[in-house]
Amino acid sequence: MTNSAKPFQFPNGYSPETFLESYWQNQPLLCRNALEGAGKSLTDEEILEVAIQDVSDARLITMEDGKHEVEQGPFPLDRFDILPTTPWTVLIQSMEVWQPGLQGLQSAFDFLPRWRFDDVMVSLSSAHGGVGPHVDQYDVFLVQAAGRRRWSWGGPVHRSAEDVALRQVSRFEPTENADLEPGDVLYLPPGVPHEGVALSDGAITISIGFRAPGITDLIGHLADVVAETWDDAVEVEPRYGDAGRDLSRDPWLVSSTDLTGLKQLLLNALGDEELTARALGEQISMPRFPPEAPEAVPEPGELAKLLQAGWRLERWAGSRLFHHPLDAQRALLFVDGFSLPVPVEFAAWVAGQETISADAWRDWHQNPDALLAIMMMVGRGTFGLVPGSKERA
């Protein structure tokens, strides 16, 4: 199980309601010592074991000459032994799932909601390395967890350069300019250029990103629950209705009429809560690394057996999970993609869980929604059997 951060400090005067209020999606923010201890459990080592996984989304960036070169991981395993001595960064996305102790650094960002957290990206550089100058689309807290790095932002926005890769844009005017050491945290809102350069060798940043979702991936999936919904039953699926029309005097023309029905077919789409709750929902829970699923799943009465004997169902590090109350009584839960229908209190109480007990089976086994949604998260593997300390040793 995680641990919780250390709750976020702001600079004298302000709280997460200014933040919320003058900063966030607004303007930068730099906050001196906001999470002390932020990270200090990972080593240079541990950084470069995952960046030779073969499922981990790490790159290298080296600096040749003023230019960046991008190397996309897998890399071989012994690409790191021999780092070229020019300024290097190796960039690995979703250290969460490798690192799950980095997932206890969300918490000191709850004063936003967890469903707009995109992942943890780990930087760890060589004194002068950096990915040069770039905008981001996502709100971004970078955290200073080892050495010193150098950034700079703000200015306006140029051009992108030729080479995309890192998103850099062709110039670079910054207007502010600050050296972080550990535990200070830069927050930057999307499209605000910047660049970070280590100061030193050794220089972790730890990125928290949260990503917005963009139109075409919600309306994508409002098309997939739409099909799914009326799949069966087409013959009662909604459609444009014109009766009582005008007479048309040019059979050719769409005209503003008929637009004003077509839209009028999508927004009663989009009034069904239940519909667009699912649509956000299952968009929004799709894990970067999605859990893989256990060989075999033990029966409800084998697995309440084994929880009792001191088992517990431990949440995969990946794994997103979220709630939308429909009513007093209902609620959908998001899990990994996917959504079901359970009792409100039981959503709310599991979204939130790193660990299922045999307490928490005797609170919920008998009811066949809840029951149902356990069972699911087991053969997914959003939670997979763990051993107690007694079946370890």
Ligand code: SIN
Contents of the next structure:
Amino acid sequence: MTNSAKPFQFPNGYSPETFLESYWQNQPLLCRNALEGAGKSLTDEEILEVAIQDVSDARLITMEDGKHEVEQGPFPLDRFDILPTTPWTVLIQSMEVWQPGLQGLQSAFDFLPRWRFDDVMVSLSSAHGGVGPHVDQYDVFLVQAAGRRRWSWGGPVHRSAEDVALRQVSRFEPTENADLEPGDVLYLPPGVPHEGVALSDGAITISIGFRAPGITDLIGHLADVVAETWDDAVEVEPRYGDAGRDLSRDPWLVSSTDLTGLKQLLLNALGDEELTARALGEQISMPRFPPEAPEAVPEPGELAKLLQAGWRLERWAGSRLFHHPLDAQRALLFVDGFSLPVPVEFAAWVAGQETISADAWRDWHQNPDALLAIMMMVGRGTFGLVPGSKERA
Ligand code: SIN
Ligand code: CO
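Having seen the form predicted on its own, please provide the structure of the form predicted together with ligand SIN.
Below: every chain and molecule of the assembly, starting with the one above.
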């Protein structure tokens, strides 16, 4: 397990507050010894094993004549039996899903809300390996887990029209550089050109990436939710109205007043707090790797018996759960792109749980909304039944 329950150690004189105030989304910050021991038990073999799994999102980047070549997985099972002789890097997205031990690392970044977290990308490089100078659109904490890597960053952005896959820049004029040792962390906000080059074989970097939803996704999902809401209720669907309108002198004209009226209809939808909370919360809880629904789901009575016998409900490592209180009693629980109305305390509790035990079941199963939510999550595979240690032996 690569758990790191240790808090993030900001440089002397810095606190999470000062970081958020002056650096987050704004400027890079090098933090020496910020996460000592992070990812220490992650081995080269484990990384390569995950890289050849069909389900993982892996890439191999090799250097040929000074140019970076990208090979996108899935790879043949023997792809890494013989490693390239030129400098190489293997990148795996969402490693926390395949190595749930890495999830512990997320708690070091709890000075930011979990919904902003996107994934843990792991890179393994041979000496001189890297992905080349590029720009990312997202905030990232680059955690050195093993070996050493030289990072260079800063300077103007010269976008490259040719390279789309690696988002490389055509010219790289960094203003800063540093050699990162295990435990060191470099924070980069979006849009800062950077390049990491491994200084030794077996250099492992863990990139804690954050997501920033774009307007396309947000509006897209809001439109779906609005459409669903009024689908079966056309007679009460909010509709444009123009009683008392001025006389039309140009019948082909769409006037500014008309557009304002139409726009108001949309603004009214946005003004519906519960509807927008639902749509936006569902969108930001969309997982990269959704859980798989189990073939059979036990009835609540059967589930209670299994939990009593030592089984437990374990959360799928790729699931995203968040909560938003609507009032003192009611909350929305966002689960992997869905939302469920539940009691406020239940939402706040379950969003942070990795397991649901018999005790927790006893506390909540009598509440119909909480029970419905648990059963729905079991039905979707958000929480899966796992035998207790007795049954496993
Ligand atoms: C790497 O780990 O080598 C690449 C990470 C990045 O630059 O975003
Ligand atoms: Co990058």
